[in-house]
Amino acid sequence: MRMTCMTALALCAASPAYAATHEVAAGDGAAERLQEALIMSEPGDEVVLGPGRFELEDGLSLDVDGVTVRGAGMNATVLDFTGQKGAGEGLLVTSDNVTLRDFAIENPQGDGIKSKDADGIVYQRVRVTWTDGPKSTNGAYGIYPVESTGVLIEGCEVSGASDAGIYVGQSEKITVRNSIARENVAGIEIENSRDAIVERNLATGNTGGILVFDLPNLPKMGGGNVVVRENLVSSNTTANFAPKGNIVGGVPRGTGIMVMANEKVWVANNMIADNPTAGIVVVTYTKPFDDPRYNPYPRDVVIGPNLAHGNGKDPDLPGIAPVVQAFGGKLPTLLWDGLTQDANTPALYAAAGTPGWSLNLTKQGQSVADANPGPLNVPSADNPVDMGDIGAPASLEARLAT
């Protein structure tokens, strides 16, 4: 009989039915009460933030699997880090199967929310804002999952990041959907990651709207299998305000969608408008590198049909002025540097009728000043692309609240 009771108690402790709710209200001592709730929570628990403004001087951390942190809404519950001491992130998550929902973070000194090695994470209706607008002293990343498998970002909003508003790095099985990125250097960035879907987002007022990059000298290499579809990428006109030396400091103002050194990226059914440099840019990584794992070339990038207008009227590319003048005063929708890995690996396919140019560069690292531009001549993108099973797992979709 004693063994039966002990077994029952153990089962009760492990069951989500006995999960606890930790309610934290704004006001005096909220910072200590909130961090204590995050530390004391058990798998399956909820940390519920009340409405109001939480004044925080130190970053928060969560290292318990299966915890949900939810507020009263992204405009109702605000974690205010304006007075934060140090340069750390607002919230650091290092555990699996965490759900973050319905709250905002304002003015963190470092990143907004960083989740590292945190598999199965859901960000839903989370806002990260630097309230003074674009500044190089703002934190680098707003929503920042890295080194994770299973990432779902739904209905979020980020503005003012001095690197990327929504950045997913070195991760797999990713969906970024129905979110807004505005007035960041990069609106949405998928970097050194695989099996990602970026869909139905608004990227506006950034330096560059949506970037799909692969970079050398990072723990995880070989980004690819990325779908960018049904997004509105418009008026990304903010001058680049990245701190000096930052890699995104090279992103030209007015870039709609940029693909660099990645494979199997499919860009289609987007509305791309009024981006001064170009609607879509496909390029090779230009800087020297010594990482033998790194491939600097784009491979099998597919530009399907997109709705584009008003792009390329004021390109932010040194040495491009004579080229623009030669082609009637604006760049076409699609701009490719013309470089390929080899003759058997096409860099680029494009839907019939896509207005585009190749700069016809001849080697990695050349500048635009060495361009010999001409009409785009690449294989057709008529055939569907099989990228296998991509996007966030269904188990994460099931955790979304209505």
Contents of the next structure:
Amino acid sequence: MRMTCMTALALCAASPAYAATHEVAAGDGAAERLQEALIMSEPGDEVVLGPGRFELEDGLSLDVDGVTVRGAGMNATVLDFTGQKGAGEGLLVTSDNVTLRDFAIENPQGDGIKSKDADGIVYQRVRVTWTDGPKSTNGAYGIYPVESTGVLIEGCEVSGASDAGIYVGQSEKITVRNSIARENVAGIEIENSRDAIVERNLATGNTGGILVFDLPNLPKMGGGNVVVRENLVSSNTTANFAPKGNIVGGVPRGTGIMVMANEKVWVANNMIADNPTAGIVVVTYTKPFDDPRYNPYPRDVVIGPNLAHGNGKDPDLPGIAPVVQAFGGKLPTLLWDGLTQDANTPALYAAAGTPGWSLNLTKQGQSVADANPGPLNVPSADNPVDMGDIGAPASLEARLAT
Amino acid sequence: MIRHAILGLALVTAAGAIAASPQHAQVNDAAILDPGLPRQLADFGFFADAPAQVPAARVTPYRLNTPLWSDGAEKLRFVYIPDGKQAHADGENLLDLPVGAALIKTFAFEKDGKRQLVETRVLLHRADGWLALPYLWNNAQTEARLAVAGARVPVTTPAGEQIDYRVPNKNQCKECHGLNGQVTPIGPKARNLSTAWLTRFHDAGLLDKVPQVSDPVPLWEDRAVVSAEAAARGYLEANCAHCHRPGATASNSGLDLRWEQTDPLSIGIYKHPVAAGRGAGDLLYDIVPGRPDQSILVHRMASTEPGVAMPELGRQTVDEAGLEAVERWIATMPKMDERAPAP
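Switch from the form predicted on its own, shown above, to the form predicted in complex with the partner chain and output its structure.
What follows is the whole complex; the chain from before opens it.
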């Protein structure tokens, strides 16, 4: 019995040495050949997609650990789902330590790429595009890792998602970097997730640029430890085109960076320009909820130094015109709803000199109509609170191709 | 009442096949247990006459009280228990099938007045877990071959719709059969099997004991006579709960449609969608009591659009009877005060 186990172990350890490459070219029968390659691959294998356009009628799925799927470039290899007849996403990944690189997904009917319970995933230079621009009939999420530990999204590009372009949900140890989110409802969204870094991305032309949310009634709760730094968040001016039942349907057009119901979020060194509602919004969850695990308040959110320009000129908030007028035709960079969990738990700190205003609401769920807007008055802080070790693990960084 | 008696007889007849199986045909246990993917359904020897779907020895036909609907396909279900082993009852839950067991399900539609077998899906219980494989029948109906990448097959549904029926690929099997990262059976739960069948299965020596079921899922044919709630919840249990439950494919939605779930929010009442995207269809809640037209659950069941339609896999058309059962249930719920709308 022991010998059998030893033999099995030896085989496992040896298997990467025999890693195979499965080449799949575009053309006749590509859909079946590609799906078959994804199924028949073994841990450590590569599925290599040739250049060209792969016409796909059904969703693809990958369920083998340690597989790399790579194409000839995010503009050279296109998985075209315009004629998709079934499945809820273009590509579904349900295995660990998968690397996706250098290909595009166009016009998936549902989500673009969903990876669920897929730990240690790398998305590099992957593009998901709805080619007709922002439309409510587009699919929901472009790049959609959920319920995973270890997520690295690098050099990707998503446009047209009717919910969020890059949406990381119910996960931890996350880095989203050097990516472009354009003309989605939410550009980049970190939801019910912990230990995330969002850096050096471009979020433009979305309804809201970068969102950090925590929501009730989900299996994984308690979002926090999120750094949002060195991003360019500009001209997020697209009218909200989300189906209204979705939480992002409530995001005002022209929101730069929005933090809702999270703890320990550090927003600093971003360039935030020309977002008509507000450069930065920090708020409490607004709706009724009955989940005892849920904390609707922002806690220890630090707005460090940012470069902000031209925000708040045309806010998408009901009854706001007189307030804009009172502030001289342009709202300050930072909007806070004024709510804190309690006197001992500050919601918000802001770097000295951050122009801001508060709705001065007094309780969770209160309508904006009850606001009593006034200048911001929060403690000053230029540094983040200690979040420990956050971001995608080094082992994922090591898988990035140059 | 008479109808019920006839149904009961039909069930007894089906159960009678336990004893009536031709004893000469034997299942190939090695094909179930050994590593590898048998290329042909015939390699398993599950059938004495596969085109006629006559099972081999120890291959037992069964039906579910309320089954999963797949474009109206006729489904022929069998469970195989290897010699010397038994299934174990786990209360009202899924029967615990031993290593070496298999579940076999054939999907068929009518063509030119005859039954046309389209695919046979098998779930094999190997030492390292369950493996799901789809086998595609040829046009001549003489053999079924492994189709790991799935296929599309033109069929005419019982409702008269012509569709490209989707045979799922091997991975897609896991989308419905995945639980906590492992492939697992979903159909044969004690609560969704008849006591008569469970008793016969036990009497044949294939089940360790007859499980006591206090709250069975009703027979789908009885949906007009049982409560609207029982009919609908039974339908959701059979058609949705394998994904919409903790640990399964749609766990991140927070929606839990299992029969035993009683929390109103978990089953969707005034629950906001989470990752529904455009599937939400401009509606605010999964279920709005008294308002099926305002309920996302109904909206998604009534759609055939990928990205909106639920379930995501396994149907090209709308299950009108299932939709009606769910609509009726939601309509019977007392209306509550509208919750505060989104800001």
